[in-house]
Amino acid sequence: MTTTIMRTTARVVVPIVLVLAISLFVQGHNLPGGGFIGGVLTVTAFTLVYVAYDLDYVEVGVLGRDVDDDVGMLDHRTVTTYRRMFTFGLLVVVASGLAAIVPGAQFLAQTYTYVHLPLFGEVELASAIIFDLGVYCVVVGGLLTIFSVVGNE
């Protein structure tokens, strides 16, 4: 059982960490950051929720699912979702690398274009963000699977 201070701290800190994770993910193709550090920070936020509450809280309170007590941890619906996220990320990483080969470029070559956004003006949009998305999914899916299974032991 955790304390009220821990739960209150989690409610304040988790949104801040998630906003920072998204910021680092988006700027990653031009500046330091990207899929890996964004994924690690996202896992940090989820781990804080797990410590303050538990996996069943995320399952019932956040996702609105029923928890089956007879199901083992490896078959838990949230863990299965994390595994699927890991697999999806791995497929995106491989596909983003192979997509450059089709037009004759090198493996993992990237390109960019400029997009005009109403409030931001001209913004560079690089194809590397797709690779970063794959890395993000691999990191989040893999680490949350490990933390959920090991944390439940």
Given for the second form:
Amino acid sequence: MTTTIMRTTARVVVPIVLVLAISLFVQGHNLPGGGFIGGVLTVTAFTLVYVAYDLDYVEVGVLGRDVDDDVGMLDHRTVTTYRRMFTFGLLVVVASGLAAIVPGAQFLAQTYTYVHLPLFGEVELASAIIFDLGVYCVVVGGLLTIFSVVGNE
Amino acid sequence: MTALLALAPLVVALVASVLTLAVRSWPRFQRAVSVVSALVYVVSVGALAWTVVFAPDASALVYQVGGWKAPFGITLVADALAAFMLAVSAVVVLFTVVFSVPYIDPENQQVYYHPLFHFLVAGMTGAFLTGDLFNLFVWFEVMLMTSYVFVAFYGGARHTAAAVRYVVLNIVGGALMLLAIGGLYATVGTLNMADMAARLGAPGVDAAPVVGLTALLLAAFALKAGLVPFQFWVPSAYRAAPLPIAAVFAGASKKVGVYAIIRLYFTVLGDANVTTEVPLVGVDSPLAFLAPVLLVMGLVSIVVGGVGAVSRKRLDGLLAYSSIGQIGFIVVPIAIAAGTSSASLRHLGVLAGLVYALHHALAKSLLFLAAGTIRDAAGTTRLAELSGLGERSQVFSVTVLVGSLSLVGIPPLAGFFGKFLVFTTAADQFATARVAGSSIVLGVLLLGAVLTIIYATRVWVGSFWGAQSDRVELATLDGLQVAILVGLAAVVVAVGLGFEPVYQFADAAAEAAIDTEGYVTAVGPGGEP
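Rather than the form predicted alone that you just supplied, could I have the structure of the form predicted together with its partner chain?
Let us now look at the entire complex, which starts with that chain.
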């Protein structure tokens, strides 16, 4: 699939997908979107890169690092990072749920506040976005681990 | 603050799974975290049971997750029934986690064994605690996702085949369940179980589809419980999964299906004002529909499981078939309870089912773990190659003897009270309604008891008596594993000897199961959000 057409399309599409993913993630707590959808879209962008180039492209082409070919895919540096991201996401989800108990609210309870920023004006800050961030990390980490390992076989 | 106790077991299981995942680079520490978490889980369940059942001012605990009031948010309801089921599974969970440490090889333990185990526990806990029908579906899925991985855990051809069968079957079951829940939501207009009970109990409610929709749910729950005609996944899945996990499947996660049937039909639909004509059955309420269907499923399960177990060549296969039959023993009194109009017999039936579930959880997990020790030591579970184990280790043999005798129902072990209450229920039913059906029920129960004696004897004669076979002579039994088995066997004996508080607990659970009004009042739906 590493044709010129595919690579050119990927170059154009990937940034758009990523921006859309972030906007869906940020608006998730009161509009359609959220950590899951944002995460899945992010995974789509990465998968496009993987399909157009190859699994090592992110390491070699983007980050300019060497890749150790001797280790199995599960211990590949990128995949290790994905797996850490998955665990981190789970930690964030559980911790954000438990954090609500400390001030005496119910498990998983959420709150929000408004802050006034210079250029943006009134901005809503919702605690739900922390939970969403955890979901996002779980989805991205989990799906990309699966895609990398299965794609490699 | 006490309301937090209703949440505690769930949070402990969730935190345990995340922690064991986070520390998996340090295998010894991970195992320690896993075992300690299981201990904390047991303590939290114990505290919950004390508050809900035994404390002087005991009452059901209700927790509104996220602060959203019932019926709009998801409610956790810890009544005596939920507490009883949690207590049963907590015992199984503790012993299997501890047993896994010396049994599963260290590398495999590190590969997600402990995180998945605690996710399985979280799924069971959530299913027992939730007061929301859709949330029940979610916890079922959590439980199933981890079960899929466990069935395929060893990754051989046989395990993969079993896992594929298991996945396909449960996806179909899950789809049926979701369909039924969607239909119930469209018909009744709520997913909160207490709210649903209140609405269906109101006079003049028009909810004719409820009987049919709950029949779909019954199929999904029976699939989970492994009742005939949904039993065919059981033997291959149990044999493919690691044996401690098979102990959890048979001991605890099957009981989730039984619990869901009791909760849905007795608590939610017990007072339902639904009248429909069902072809063949000719029925006027969901409970009256459940009675004949569940009775036939239970009786056929007893026969299929018993006959299957008698003819197995391997110990783990025998135990898998035996657990199909034992689930039959659990649901038959429940079916009798559903069919009767007498309040005391209904109470007795549910009580008998619950006590039998407790006994089966203890005895069957003990036997599955013992099968694990045998496989670990002798490298096989083929009964023909295992003669002479009795001579090899007397302590180990005694633990298996305790498990087998409890399964057969010898006093003073836990199994005696289970069998005794089941037969009391069937005899009471026979005494009140002298019809041919009642005598058939008694007859099949007796046949099932005889079959249990036959296969328990086969295990004993086949693998414990006689001269030591080559494999047994070379086998070395792991001391720590045997010690854990002795602990579990002691629990089986203790439950039998100190049956009074256990009976009190089960009695409260049965009372909570059939007390629709109490459940609705405790949750208190219909308030402002």
